[in-house]
Amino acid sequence: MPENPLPLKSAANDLLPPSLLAKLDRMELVSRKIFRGRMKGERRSVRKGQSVEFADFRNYVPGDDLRFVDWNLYARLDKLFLKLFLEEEDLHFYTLIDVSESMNFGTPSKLQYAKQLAAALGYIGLCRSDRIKIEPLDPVVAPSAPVLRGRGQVWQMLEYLNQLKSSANVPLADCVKNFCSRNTGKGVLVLITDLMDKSGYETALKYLVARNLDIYVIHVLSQEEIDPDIQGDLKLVDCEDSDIAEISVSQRLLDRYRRTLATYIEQARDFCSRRGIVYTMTSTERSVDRLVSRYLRQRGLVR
C-alpha cells in the first residue's frame, strides 16, 4: 500500500495542491520500452531477473548459477532446471521543460502550467523511487538539475521548479541536442512545449528519436492561443525575436487563423505518431489533474 501523500508546505500548493495529492499517491509512470536500471526500484519489470516472486521455469545450461536450481523438481524429473523471477526495475524518467518567452504567455501562462506537469509526474516517479530528472531547456541553468529519487525528496523537487524562470530564446534543437549530450541513460522522457520555434521543432524531436527513449510531447497552448478574443487594427510583436507585424482583425482573419492553428497541430500529432512519440496536446485550461488522469493514463504514460 502507498503512504500517506507527503505534507507539502504552502508555498508549494499552486503546483501540488493537497486535492491532486491522494489521486497522484495511487499512480505509477510506465514505460514502454524495456530498460536495464542501474537499482532496483518498485516496478515490475517484464524481463526476467532474480528476485523474491516466482515467475519460471527454463532448463540449466552450463555456468548458471546453481543457487536456482531446482533440486525438488530434479528429484523428480533428474533433469536441472533454473527457477525464474519478476525483477524490480527502477526506471529513468526525464521531463524537458521549455522556458523560451512564448512559454509566459497566457493565464495561467504556459510555463506555470508545464511546471504544474513536471510537479505532478515527478511526485508520481519519486514515491515509486524512480529516478528522476527535471531540466529546462536552457543552455544555461540545465546542468545544474538534480537527479531526484525517493519520496523524501519531493520538497527539493518542487523548490527546483519553483525558482524557474524563462529566460534566453535558444533553438529548440540545440537545447535538446545539449541535453542528449549529458544525459546517456533509458528510459521515459516527457518534452512539455508550445512548439513555437521558428527554426521548427522537428531536428529536436529527432535528436530524442535517436536516443531510443520512451518519448512523450505535451503539447501545452494557452487558451487566448487557441481561440484568439481580439479586434480591431493592431501591432503584434513577437515576444521571442521582437518581430512586428501589423493587422487587421476581422472574422475571415480568424478563421484563417483557426484553420492554420489546426493544421499545425495534425501536423506535429502527424510527425510524432511516424516516429513512435507519442502526442498530445492540452490547453492551459484543462486541469493538469484531468490531464494527468485520463488523457496521459489513456496514452500508456501513468496507470
Second form
Amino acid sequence: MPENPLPLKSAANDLLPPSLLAKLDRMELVSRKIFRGRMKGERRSVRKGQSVEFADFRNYVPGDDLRFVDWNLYARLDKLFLKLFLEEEDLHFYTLIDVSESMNFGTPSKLQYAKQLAAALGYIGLCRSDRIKIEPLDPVVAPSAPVLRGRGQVWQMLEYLNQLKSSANVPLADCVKNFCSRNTGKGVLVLITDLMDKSGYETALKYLVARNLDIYVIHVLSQEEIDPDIQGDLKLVDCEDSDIAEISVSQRLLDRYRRTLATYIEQARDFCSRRGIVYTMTSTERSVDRLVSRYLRQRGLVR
Amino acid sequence: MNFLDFSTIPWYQWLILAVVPPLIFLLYFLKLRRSPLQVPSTFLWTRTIEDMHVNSLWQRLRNNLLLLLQLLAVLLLLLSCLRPGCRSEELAGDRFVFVVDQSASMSAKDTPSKGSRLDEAKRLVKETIDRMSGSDAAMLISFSDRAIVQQSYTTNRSLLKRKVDQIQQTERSSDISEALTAASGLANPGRTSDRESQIDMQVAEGRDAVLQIYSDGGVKEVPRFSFGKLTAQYFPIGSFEVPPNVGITAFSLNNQLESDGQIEAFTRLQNSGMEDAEVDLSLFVDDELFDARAGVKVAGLSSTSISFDLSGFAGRVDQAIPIRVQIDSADVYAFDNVAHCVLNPPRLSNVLIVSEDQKYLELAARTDRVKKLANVQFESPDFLKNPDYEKQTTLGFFDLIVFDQCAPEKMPPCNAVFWGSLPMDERWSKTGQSSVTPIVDVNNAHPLMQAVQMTTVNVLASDMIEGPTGSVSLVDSIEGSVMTLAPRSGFLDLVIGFPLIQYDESGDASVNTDWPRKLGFPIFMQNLFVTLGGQSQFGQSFNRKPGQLMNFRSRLPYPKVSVTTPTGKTETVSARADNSFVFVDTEASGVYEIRPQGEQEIDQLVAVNLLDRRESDLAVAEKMELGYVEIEGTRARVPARREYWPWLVCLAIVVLMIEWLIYNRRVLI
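Any chance you could show the form predicted together with its partner chain after that form predicted on its own?
Full complex below, order starting with the chain above.
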C-alpha cells in the first residue's frame, strides 16, 4: 500500500467514508450496452475470446488455432469443430463533473457532492478493473485528467478529485464537445451537473448521444434551489455572469418558482428519456450512499 | 352644500399637498433598495419572472402593491382634507326665519363648549344655514327687549352667516313679541308688521316659512300671537341642568327724605340654582370698599335680602357718589353679579303757585316734607302779566307752576297744574258740569295718586274735563273725568275740574270740597311736587334699565352736557326745549356721569342696571308658550353636515396597517 499523507487521508474520508467503501466493494458498474473494451477486463465481451467460459461452437476453417479444436467432438462425430470461449473485457467509464461557479452553492456544495458521487462510482469501477476517467467540464483542465484502472489507483483518483476546483464558466455544450473530440472510446458516461446553463443543456446531451455512449445524467440541486428561503425586495446576482434579476419575494412568486423548477426538471427528464439517457435528479441533502445504493441501482447503473 | 369643501386650507397648502403623491411615487422607486443576494443562477428566476410578466401591467402593479397602498393611504388623507360630507337632513321648507335671543341671560357660559349661550346659538344657526339648499331664503332677527332685523330674506348664505356673527351680546331683558311680529310679516302678510298700525292690509299672498327660535326660553309672555303660516321650532340653548347662579335682583337706597339722614342700601339676592349657595358680598362707595358680607346663604330657588347701613355718609352728601354692590364669587352668569346705585345730593325743585286765595295750598305747601322737596313761591294771578314771570319761565327756572283758577295766555315751558280752570288750549275742553260730584274711581296706580284716598272726599261743583289724545284720567265722577293728566311736548299738564274754593258772582268765597281737610290732600301735594316737580328724577331709587332712553334734567339749566358712559365713552347732549336731555347710548350697565359741558364737576350720576329676575333665572325653558301655541324645545340636533373625513382617516390608517403587515410578512400577495 502506498503511504498516504494525512490530508489526503482525511480528504479520502470526506469523499469515500469507510462505511461506504464496504458497500461499494460489492457493486459493479453496469452497462446497458456491451462495448468493445481495449484491454482484457473482468466483463464479458461481445467478442469471443479466451476466457474459461464456453460460448459456442463453429466449423473449423483452415487457419484456425488448433488449440481450440474440440477433439472430443472430433472423435465422436469425425468432424472438426472449433470451441468458442467468451471474451472478458474492461469497461470505459467516464465521469464528467460540472465545475462551473454555480456548483459551489449548497451545503454541502454541489461540487463536493459531485466529487463524492464520482469517487463512489469510480471506486466501483476501479474494483472491477474498469477503465475510469473522471474529467471536469473545463476545457483547460480536462485534458490532464488521468485514466485509472485497478484498485491500486483509488488514491490517485481521490487525489485528483480533491484538487478539482470550480473554475471556468464555459457553456456546457462547449465542454462536452471538447470532451467528445478527445475521447473516442465507447462506454458508460455519467454527467454530474446542475444543468444551470443559460445556453441550454440540450446541445451538450445531443453530442453525447451522438457518441453512442451509455449516458447517465445526474442532476444535482442544492436545497436553496429547490426550496429557496428568501424574503424581501432582492437583487439576485448570478454568480457566473453577474446577471441581475430583481424580485420582490412573495408567496406567489415562490410558488411560481417551484412550478418553474418542476417544469424544468420534467423537461430535462423528458428530453433524456426520449434519447435513452437515464436522468436522475438529486438534492445535495440526499446522501451519496443512498443515491448510489438505491437510486442508481434502480436506474441500473450499478448492481 | 358641496360634497367637498376646498376652503378647509388655503390654496398654496393644497399645492403642497398635491406634490405629496408624486413625491411618494418617486421616493418609492428611488429609495427601493433591493438587497443583493448571490445565487447559483438567475436562470430559473428569470424564467419565473418572465412567466409573471406575461400579463404584465397587473403583475407590475401587484409587485408594487406596497406603493399602491401607500398612495392609497395618502390619497385618503388628502380626500379627508377636502372635508367630504353631505347634508345629513334636508331642511323642510324653503323659507326660514332665524330668531336669536341676545338678551342678558344668553351670556351665561353653561354650554358644553363653555362658551356663552349666544355663541352656541350662533353656531347652531350657522350650522342650519349650512344645511340650507341654494334656493332657500332666510331671514335673521335678533331680540332682547326689542327686535332687530339683522338681515331680511336672502339666499346669500355667506351674508347670513356674516350677519349671525355680528349679533352682539346685550345687557337687556327678553321680549320676543316684537321679533315674532317682524317674523310673521312675510309669512302672514295680511297682518302688517308695524305694531302701531291698526290697518290690516292684504299686501301679498302669504308664504310658508319655518320660524326657528334660538333662545333659553326666559322671555316675557306673549299673550296674543297667531303663527299663521309660520311653523315654529324652538331650540333651547343652555345646559339641561339649571346652573348654580346667585344674582342681585334688586339694589336700592332708602328715601333720604323719609328717613332723615339715615341711609341704607338694600340688596336682594336670588338663587336660581337648585342647590343652596353661599356668596360673599362687597359694597363699594365711591369705588372704595365700604362694607362686606362673607358667606351670605341663599337657599336654592329662593331669595334673600341684605341691607347695608350707610349712615356715615349722610353728612357728605353734597356731591354725587356712585355705590356698587358685587358678588365676589364667580358663576356662569356675570351680569347679575354687580349692581349700581347713586347718591345724588338733594335738589329742591322750584314751584310757583299762582292763586288768589292761597290758604289751603299754602298750608299744604308749608309742611316740613314739602320744604325738603321744593322752594315754593306764591304769587297772585296778576304775576302772570309781570315781565319777571315771562323771564323766569323762559329760562326754565320753574319746574312746576300751579294755576289756581287762572290760566296763562301761553303755556309755560314746564309742568303745569290747572286747578279749577282750563288751559288756553283748544285741545282741552269741558264736557259738562255737575253741582254735586260723587267720586267713583281713582287711578291709584299712578304716582300722582299713590296712597291718596279719595272715596271719602266730597266735591260739590266740578267741570268734566276732556284732555287731548294720550291724556289719562286720574279721578272719575259719574259723569266724567274730574282730574286729567296729559303730556305736552315733554311736559305734563294736570287739569283738576273742581276748585278748592269757589267764588260766586258777588265774589263771596265758599268751600267747594272738603278734600283739604282729609289726610289724602297733603299726600297728593307731596306726590305733585315729587312727580311733577321733577324730584323723582333725582331720587336715588331712580333706576334705569340698559337700552332705555335716559331722560334727565340737569340741576341747573345748561345748554349742553357731556355724558360719560361706564365704558369710558363721552358724548355731548344738547338740551331740548324743556331744558331736559335725552341720552340714548345706554347699552352698558353701570354709572353714567353727567357734567356740564366743559366742566369737571359732576352734575349728577345716573345708574343703569338690569336687575331682572327673569334674566337671572338661568333655567332653560323646555317649551315656549307663544300666543296660543306651545312649542316643545328640540334638544337633539342632527349635525348639519355629515362628515365623512373621520372615516377616511380611519380607512387610511387601516390601509397603512395592511401595508405594514404586507411589508413585514410578504405572504398575503
